[in-house]
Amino acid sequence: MNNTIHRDVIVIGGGIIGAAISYYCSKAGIDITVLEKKELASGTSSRCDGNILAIDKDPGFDSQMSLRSQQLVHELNKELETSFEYRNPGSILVCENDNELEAAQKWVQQQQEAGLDFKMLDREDLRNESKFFADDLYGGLECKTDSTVNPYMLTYSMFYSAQKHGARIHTHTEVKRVNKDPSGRFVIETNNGTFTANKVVNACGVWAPLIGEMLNVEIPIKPRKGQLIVASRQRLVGLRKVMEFGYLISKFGGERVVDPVTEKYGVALVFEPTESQNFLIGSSREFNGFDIKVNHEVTKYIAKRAVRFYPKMADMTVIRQYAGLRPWTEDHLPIISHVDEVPGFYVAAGHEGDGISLAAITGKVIEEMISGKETTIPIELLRHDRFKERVIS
């Protein structure tokens, strides 16, 4: 056991999360190690569009921790040194039929009963959006607090600043195995030497469940493909992020009217305008294991959705497609939670397609366990035991 290098925390991974709780640990005077087995913000976080919403979440709870989440993301803009392309200028989700339009009017009324800043738009509102909308579409909803990041940036801004504050982290640290010695430390082999800890934070995202598996802590998260084709801007389509309204029931799992290979892919509109005014159009959603190569079936009914909502943006140049993994949990909260048979694990993964929005709210929280205070917001529905206990019922 020469040569081994031990820490107090040591966080697996170097994505979003990773970075959310190696800046909100360090500036808390907690001595913290990250150890990522490539580059920072080589997986998930590199492969998704930037967006912090509450429009998407459903209504309560989830909806509640989207907003705190926005808030603190809204005070990193200006406690960060380095930019990460912050800009807030809220989002829509626009419907196509009758009874998208009833249940926009009802997910609406119940994001402003949880407190939040949602109003219906009609057709005109559309219009005034964007002349790009297509003439059909019967009207929609707006959330005013909804932001955008740089995922990428904004990963690399709180690794910064975290340094800073003392945080120490190890790329190209493969852990290949965890396990706990007599005087219950954790030892964590990588192929950079060895590593011990009083405390382990596993988030790795799609990968938790190999982590977890090392401690014989089962960990109920599959990877959930979705891939995003990137224009380039030839006329000004719109300033903000715009879903359809169908991408929350493809969400949800529930039954929308499109065509069996939509369906089958989870095809639904989601525009968001960069920073540089290029567009990234998405989005999907299958199961189809830790497989990243672009379907380009898939590209075809993205675009063609596009095309739907969007018309006159059949000639536009694509510039590239990627596909990423989504870390997905079968009631599609994330786990944000200590695992109780083995003290001093925690677990934070399982985001979905929500890493980017819930990163600031999920460091915060981890931190705020890891000190023993009290949390932020309430942790019941995030415990890694949930799962247990639905099956035993």
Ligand SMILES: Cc1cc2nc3c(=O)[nH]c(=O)nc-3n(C[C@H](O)[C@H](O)[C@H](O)COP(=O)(O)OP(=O)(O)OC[C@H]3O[C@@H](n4cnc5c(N)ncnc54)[C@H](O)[C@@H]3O)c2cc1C
The other form holds:
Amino acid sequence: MNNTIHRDVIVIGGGIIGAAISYYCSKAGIDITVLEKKELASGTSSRCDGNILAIDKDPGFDSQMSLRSQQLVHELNKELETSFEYRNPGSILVCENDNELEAAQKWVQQQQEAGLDFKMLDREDLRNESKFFADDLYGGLECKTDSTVNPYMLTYSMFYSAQKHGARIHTHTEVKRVNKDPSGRFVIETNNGTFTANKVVNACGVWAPLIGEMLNVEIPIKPRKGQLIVASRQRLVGLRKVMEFGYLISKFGGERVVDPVTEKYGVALVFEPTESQNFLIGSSREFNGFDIKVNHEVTKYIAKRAVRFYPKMADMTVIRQYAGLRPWTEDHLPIISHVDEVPGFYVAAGHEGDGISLAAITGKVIEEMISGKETTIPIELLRHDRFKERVIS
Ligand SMILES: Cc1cc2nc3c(=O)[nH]c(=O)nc-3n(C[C@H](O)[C@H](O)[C@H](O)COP(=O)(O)OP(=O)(O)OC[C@H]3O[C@@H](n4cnc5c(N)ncnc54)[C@H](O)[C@@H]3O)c2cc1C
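Structure of the form predicted together with the named molecule, given the form predicted alone:
The complete assembly is shown below, putting the previous chain first.
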């Protein structure tokens, strides 16, 4: 192994999760190297929205973890050298029937009891929010702490600062095999040479199971496709993120009152005004392997759904469309964990539709685990072995 490069910690995957890990680790003085098979942020982290949300998180552990991540992103906005289009306007969910409004009231109460800044909105509040809303909406709810970023820029910004702290990044370096040598070191073979490391972090998003297989570790993550429309802003429809309450139902797998095609593709309104004066309009949720081709039927139903909530947007101009793959886990929580059967191997993947929101807390917790510190949040519910007793088809 003459030409082998040895590093203390190697992160596989150069998406937003790999970026956050390399930022917090390098800042803490850890010798860290990132291996990315294509360009940085070429996976899901450049095929998504940029919301840092608590509004759609299960009250309790999930929303507390998101809140802590929001606070970290607020700090990153001051710490990082390159701007990432951070704004902090809050976000809202709108309800289109009595049942949703009732469920929203419960949701707000639970979140308030957990200490989060949530409040109900009535019809009048919605009219004040945007004069473009449909007249028949029942009301909604607001989460004041929610923020938004450009996810691609945040990924690059964290990598840029990580490099300044000494992190090394190898792009176009695809990990082909990972083993352990007799001394317990990891041997990582790539198309760009062999590396050895004391510790390896698998931050490969939807591809994390493939890295796991190399070490005989099962990682139950599946790709869940989501599609978005980028539309140009002709009028100032609204300044902050809006979702329909049905988005929550679609995310957590409940029953909605919608037509069969909308249901089939899990289409629910997500409306995000970007800093560049466009709108991101989405989205869909479906299990369709690793396919990221835009499906025009889905586009049609996303547009239909947007017009249901904003009828006057029917003349919007579509600039482009794209789809990405959310790294889904069965219980909708990421895996941020040491893998006990392979000492030194960590998984930081499976963030589904929350990887932008949870990148900062993930990076911080992995740094704390590697450094042997007490973690900022409890990590029991994020353990890799929580799936052991169950079989995921
Ligand atoms: C339509 C859509 C909208 C979304 N909106 C939001 C949102 O508003 N807010 C939010 O919080 N989240 C959102 N998400 C989810 C979020 O985008 C993801 O959770 C997040 O990007 C996952 O980041 P990651 O770093 O784990 O994965 P990725 O960005 O996919 O990074 C993994 C990297 O690993 C690399 N890799 C894979 N295999 C190898 C190998 N063998 N060797 C080397 N490198 C390898 C890949 O090339 C890739 O760059 C959305 C997702 C979608 C699809």
